[in-house]
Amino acid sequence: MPPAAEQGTGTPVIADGISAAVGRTPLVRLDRLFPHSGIEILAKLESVNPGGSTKDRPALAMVRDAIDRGRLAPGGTVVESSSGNLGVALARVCTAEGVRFVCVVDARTNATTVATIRALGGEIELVTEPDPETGDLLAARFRRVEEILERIPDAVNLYQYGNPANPRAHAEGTMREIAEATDHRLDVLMAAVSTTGTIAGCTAYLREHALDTGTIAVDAEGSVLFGGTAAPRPLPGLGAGVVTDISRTVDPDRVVRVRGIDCVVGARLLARREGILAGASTGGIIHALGTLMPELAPGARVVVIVHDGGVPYLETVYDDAWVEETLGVDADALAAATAALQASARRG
């Protein structure tokens, strides 16, 4: 595998193809987000990966693993279920590798994300109805994947929800980069969960290197991960309607569940305070961090994962009309929720 291009200061390098630009994302200090908290907040900007999200790492790792194992070859086909970001990442990787890509999405997937997958050469299979047995859209996507695999000879499902290459990409990449940038001095790591690949890989690195770092999984209300109760989830990319295989391999120190409006408040606050336009799951992390401030020791160093960028969410998370119509929260209530989060952080 060609080395990733160096980012940040120093002599610019020429990357050997777009896939070599995956990883080595910046770790930046957030001084304006919660300025009176007494906590050092660092953000791992996975949103600057070529595909705009942390999913670039496992997408590249899973495709190359399938090629190395002889499961996939140029001219072959990958069929994968995705809420959006992995679909974008796989569309890019498969195009670069000369592989056909079919992405199974559901009705919650952002229109911009669907258009991006198509622009990168991917094909879209849209699931509009929940699985009749479970009532879950993710289960319905799984069912559609199986149907497509039967139709297309030699098609491969990478199965991001259980593929070991998924968390391994984060152990060898995301967490290693964070640890090296902080001289292995880190009190808390916060990551959103869906497949749970990010937090599983990061936890594996922390345990292997005996780091005394607390892990906090930020999950959606309505997700069944880590003992949650199933319920409708208005935003894609956070939580899951089934217990993923990878989630069974990891035990976060703490799980914090957030509502859709919490994700909106956190994402907008990050954008207005730090100039970082992030997606819904990152907004959930920021909200969870604000509420946890009173429990953190003064001077604690916390790293939050910025899982993806906010452009695909401009018509949802960042749109007042959508927030009021979908989440039932008007501008006044949104302002009050933002003020409450800031007050909670100040008490820390």
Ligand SMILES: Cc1ncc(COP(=O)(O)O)c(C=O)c1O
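Residue numbers count along the first chain shown, from 1. Each form is matched to the other, and the largest set of C-alpha atoms that superpose within 1.5 Å is called the rigid core. The structure presented is a predicted model; accordingly, all values stated were derived computationally and were not measured. What changes on going to the form predicted together with the ligand:
Annotation for T174: C-alpha shift under 2 angstroms between the two forms, rigid core superposed. Comparing the forms between the two forms on their rigid core, the Cα displacement of Q160 stays under 2 Å. Once the cores line up, the CA of V127 ends up 2 angstroms or more apart between the two forms.
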Given for the second form:
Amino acid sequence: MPPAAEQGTGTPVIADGISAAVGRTPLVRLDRLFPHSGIEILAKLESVNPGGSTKDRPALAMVRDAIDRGRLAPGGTVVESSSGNLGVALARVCTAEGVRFVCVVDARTNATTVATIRALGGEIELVTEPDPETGDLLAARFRRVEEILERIPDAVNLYQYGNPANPRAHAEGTMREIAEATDHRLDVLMAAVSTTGTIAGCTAYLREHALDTGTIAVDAEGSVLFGGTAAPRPLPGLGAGVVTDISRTVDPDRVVRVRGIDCVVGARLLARREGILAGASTGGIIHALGTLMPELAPGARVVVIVHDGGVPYLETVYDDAWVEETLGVDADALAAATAALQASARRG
Ligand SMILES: Cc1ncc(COP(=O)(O)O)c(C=O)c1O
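Now show the form predicted together with the ligand, given that the preceding structure was the form predicted alone.
Now the complete complex, all chains and molecules, led by this one.
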């Protein structure tokens, strides 16, 4: 056993229920990812939230906001369309608040996620057919939400794509914690985007506190956010097929688009170099960081957000056969792509 000091310092506290354990996630210096770069890289480990992702924060904030506004009460029902982390987070929050949760998913939702939502007491409504008008599965999920809202009169839809409590959770939580831990000194913040709640909330905090921090949104190729063009996206959690209401309120300093294979390369490098097993979107951020490295000023401090953990991605991102079959990249080409990223990250 290492001495206690090597296991981390600080006095542990007793959390009053699982919701009180959301947030206060570690900020970890990454020295081995791109060594000798002269850039200080810090990772905000949202993956250690109780639900395993950054979505614990907006889930809690949106449910509490609905309760505070009298839209929702114990015994009431939340209906939400989610294919992943928000569904898991809401299942837990709703159980903790004594609220029924109906999660509308489609066939793309992975089996572990569905099982986790059920295990936490959530109910699953599976959409199997695309919307007849648009041919889109997301549109079909929205339609199903509307049907359920009509069927269950007191049910509420939290609508994560436009709910102000979503970005607020990141302004008051994620970004405040980062700013306080870094003494308000950070040069670049990198976040992946889906609803854009994370980047919008973090940007709002930075502007409100007049911090001169550049914001970089990492989006998927094929996402329509920030002027992107729609195309199939092989990995969940990153990008969006619709322009979200929140995204119209935020203007990141830079948008970097990554491919599925970039997410794989970045995630695997982070796991092998730093021992941090993260999901696809975090891999995309790491890849984007590697390619931007030569442009950063010497001594710059960069904070990257680790949006979720890698266990749900063991059969995709971390599986060579899946990568070859789905992304058309074999093990040799993957090794070459990893070497290329490391080379591009080498400065001067
Ligand atoms: C895996 C993953 N990546 C990225 C994000 C960022 O998404 P959003 O723009 O909705 O905050 C999330 C959301 O929490 C996520 O779960």
